[in-house]
Amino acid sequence: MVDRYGSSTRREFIKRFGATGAVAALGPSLLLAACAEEEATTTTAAATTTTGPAAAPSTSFVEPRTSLSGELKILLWSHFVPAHDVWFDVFAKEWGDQVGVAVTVDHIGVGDVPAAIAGELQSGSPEHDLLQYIAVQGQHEPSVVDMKDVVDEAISRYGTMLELTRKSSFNPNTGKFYAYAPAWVPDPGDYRKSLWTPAGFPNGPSTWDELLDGGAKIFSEQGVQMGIGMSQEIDSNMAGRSLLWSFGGSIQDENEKVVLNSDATIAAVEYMKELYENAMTPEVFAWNAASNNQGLIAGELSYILNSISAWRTSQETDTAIANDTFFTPALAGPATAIAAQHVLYNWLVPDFSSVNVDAAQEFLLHYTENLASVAWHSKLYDFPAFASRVPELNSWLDNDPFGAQPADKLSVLKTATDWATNIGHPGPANPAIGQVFGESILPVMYADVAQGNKPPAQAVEDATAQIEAIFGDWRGRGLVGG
């Protein structure tokens, strides 16, 4: 086996990911937002077709419910496609024009964007109308509006919404919409065709054993690693979602009652550690949302899970590695094949007098009314909760208006409805669910069994341990059953 602790590719891949201490010790959130930012610069800031512009499709108008005045100060994340924030800001404002709404567009860094959302609402005077996150939100339930007349309002007008962003927005024990979810994004696998033919897999892994498989064997024939993170974000938390379930395991049923500690649990941690043990370094231990990305734009990765936006920046860095990328669905465990959404959006509206709660509503109805262009402009990156809305989406999953080669590269995404879930699986993302996912405790499960620290029944039970807290907080509150 190669020298995986000691080799010149790894202290490169050491300098050139951040993985040094000094860099891990600016903390996840400083990390996740630098190198999300530095991953937007190498993308085209503008929405190019190999059709022409004229292909991208027309914005559409719905008249107001209401009579709309004053502002409307929307906060939201730099999206990882960066020709998305560039349509964005001109749309927002050309709707804001037509109904007589001055709107203004912050975009920050992903990694700080939870901050700003717990501290605007904790202000008591927050200083936007609208905000938006790529995950569960939950745990803002008390200081949020109830969304459900824009839910209502959407689907009697575009049909029936997405169970996946339902369940992500929506609290049962509560009835209340604490979010609005109109968009979301698929978490396919991510590989590249020439490490995995010569291992025995042109198509890439299927189940979690030919990831180990294949993985292993690049690694030690090849000296190209896999990256599945183990740390405190984003990626790192759906990938162990995604191995959690596959193996029969889940934090919560579907009744809300925690059911982490399991033997099929166990049997996926213990997983983690040989996946981690033969195909992969320590660097996932301090790894942020676009380590995995650049990993594989840098051709130092021969698998992420993950969405297509690294693919997406290739095709403008690395024609190559962009050519050389392929995609899976959901790998199949021992008792089923399911993953997490990559992303979702949750939008949500403060609670506060001061808030023009009904522009911020409108705008969402007028944003569900043109999903076809935001999946456009982010160059498919995002996929509508209202099928309806977009209709060109297979055809264009099939022939990729952005240059794919080949053009069907991303026809796997079309089923990706069947093998997607939402995060709180096999029940509803409630507040619990979002508090576990923000605060990482899967990953550092994951982490500690791999790194030597705890044996795996330790591992699950602590994190068990911690979840029960959490979950017990909640539903002392009324806002979570089971």
Given for the second form:
Amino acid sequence: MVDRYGSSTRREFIKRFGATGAVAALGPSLLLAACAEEEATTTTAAATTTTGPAAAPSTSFVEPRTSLSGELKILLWSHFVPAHDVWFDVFAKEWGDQVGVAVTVDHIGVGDVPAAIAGELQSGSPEHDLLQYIAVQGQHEPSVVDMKDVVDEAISRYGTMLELTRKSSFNPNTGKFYAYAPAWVPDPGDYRKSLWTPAGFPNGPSTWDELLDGGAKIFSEQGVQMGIGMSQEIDSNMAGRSLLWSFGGSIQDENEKVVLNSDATIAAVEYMKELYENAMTPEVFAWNAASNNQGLIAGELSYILNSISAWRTSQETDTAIANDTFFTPALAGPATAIAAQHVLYNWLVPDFSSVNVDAAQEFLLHYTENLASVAWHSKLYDFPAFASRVPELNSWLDNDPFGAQPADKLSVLKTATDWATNIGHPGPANPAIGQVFGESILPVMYADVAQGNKPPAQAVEDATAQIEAIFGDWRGRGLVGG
Amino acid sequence: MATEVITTRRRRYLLDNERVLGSVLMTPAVIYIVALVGFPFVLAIIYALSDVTTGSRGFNFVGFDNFVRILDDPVFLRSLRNTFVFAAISNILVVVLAKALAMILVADFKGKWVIRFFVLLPWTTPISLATIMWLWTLDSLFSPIDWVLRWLGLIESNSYFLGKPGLAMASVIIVHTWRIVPLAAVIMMAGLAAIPHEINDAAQVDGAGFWRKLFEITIPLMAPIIAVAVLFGVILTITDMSVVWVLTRGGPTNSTQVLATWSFLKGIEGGALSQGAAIALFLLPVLVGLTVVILRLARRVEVF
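Same protein, different form: I have the form predicted on its own, so give me the form predicted in complex with its partner chain.
Time for the whole complex; same chain goes first.
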């Protein structure tokens, strides 16, 4: 039978194209396998050749409380400091080799982690035994293991746990530690000394009033704006909370009752409008999480609220900018001087039968044991929740091992635990607070007023209504008090 | 030997039987659609009618509560409005530009194939990658567009394309249009090529000019194919979250928030999975209705 495919039969056509199809189908798999192999080789090579400065802390090992076996699959973000990931992968695998557990580590982009965690927990059969994210994950409480055992053990070994990390991993309404939070990252102000000195503030601003005064002068006289974000991203959320607390406002009180609609909040919103009109440009409404870093590194911003990551990057890209960048603690407002943490590590263990809970929890204790290595390999980005594990931290901050000029530039961070707090301050970082954060309600509230879309009282009232609805939902599930 | 012959005959029979062969060849596509479209779709409906969260273990049926709740949310209402605005303006631009582009590309000129290749590039580039290119192009501080405008003396300070609500909306619409025009142009090129030359020749002999031929011959004859292009455009615009997510994440002040991004923010980032599902499904009846209407219209015009 000769058909329309020319002189061949349909059977021949199927045979011929079937073979081609098989190759086409298998091709990408083969290619991926080859790439994976290449990647694995590269990772191993990088890990074995990366040594870091000579004074890097050595890894210490403590026997697990129970005998372990099987696999431990870990999912975590790709750290802002790539050297951390190279160290972590080797660190985790070496631990696995010692205790008889096959460890696999998967890093993914920070923006992809929330969807990955949600997907794994919803699947009912998580791919990973240990999930980590850089923000509070209280919404997953019903599907994760209570980490009280790990917290108690860590406290018994290493002493008090930092309050802000405790409040960012513990639900007082259910008495459950939905996560383990052994490390965090401070959120200081980053300012350019050469710009702030002529404005009369050689040591940078120390209050929100000075920020307005100096920032406006720099903008009008030197043409450089500042960058306090009012966009739907993490840094804007953190900045908005610092300002709110410093003016005496907050989203919730200690008992998780919504108290946003207050004179203090309205005053904070009015202040932000004034700051925008005198010292900033519309770029702050369009930012993503990397934008203020890029602006500072490019020398286009006089002041930002961020971790030390932007400055660390500038050490490699532009030493003049790096040497000119200095840090301030939380700015003082009419009420107080506190700032939110920049990053807060929540480690979750899914509560499913397939999960190797013992291995996950013992690994976390091993990780806690080595928080000095964590701080070191993150180039002092990560701070410990158990101060006793990193006794060298203050000396490193006084004499930066990674080339700060001057070397004591980071000394201001020695007091970070005094002025940093959790995002639910003065209450816990509950799931409702997490959702308010995720939906960026505070940055939008500030931006609506700064852009003239709404009067301050209206913006605060609208934000409060949205927040009340969210709190109501989570109260109904028994996860939020008030 | 006899068994071998029977087996060969049976194989031949199966391969030559259109019913069997058709089913076999269709099976992978059906499995693909059921697994990657059908199953998530049914799951989304179930979620939307429940109180499930990203971390919840239980499942409680709550009827249409989620739909009622989201209607009280001002950001949802704004997202709904924005979705319609984006879809409408983008697709008007798409139809006009794609039609013009198709007419250019069916004409004979030197280098036509190179031009066709470049015109198709936006469609072949992965959307997230292409949008990141636009993100850099529209950057508040380093936009090359601003640089050129400043160099020409047309502006003094930056435009802040993504920082001002009006400009941000325009940016999102332009990127959507830029992305969909090539696909629509290719569809319309097929329509143009299908119009018999004799009709245009006869009209020309009768003295019809370009515009008269365009509005009285080309567009009426192409109506079904234009309808298909519009259908694709509307669905791709309404269901896409990449462009808004990469460019603005819905900002500034939710002025570019659309249902797809708000659904993701609510359901995944916020943990309220059931509400996120309800938001995602909200336009389903509208989209289904729109699809039916457009396809029926297209068929009716075709029959005439």
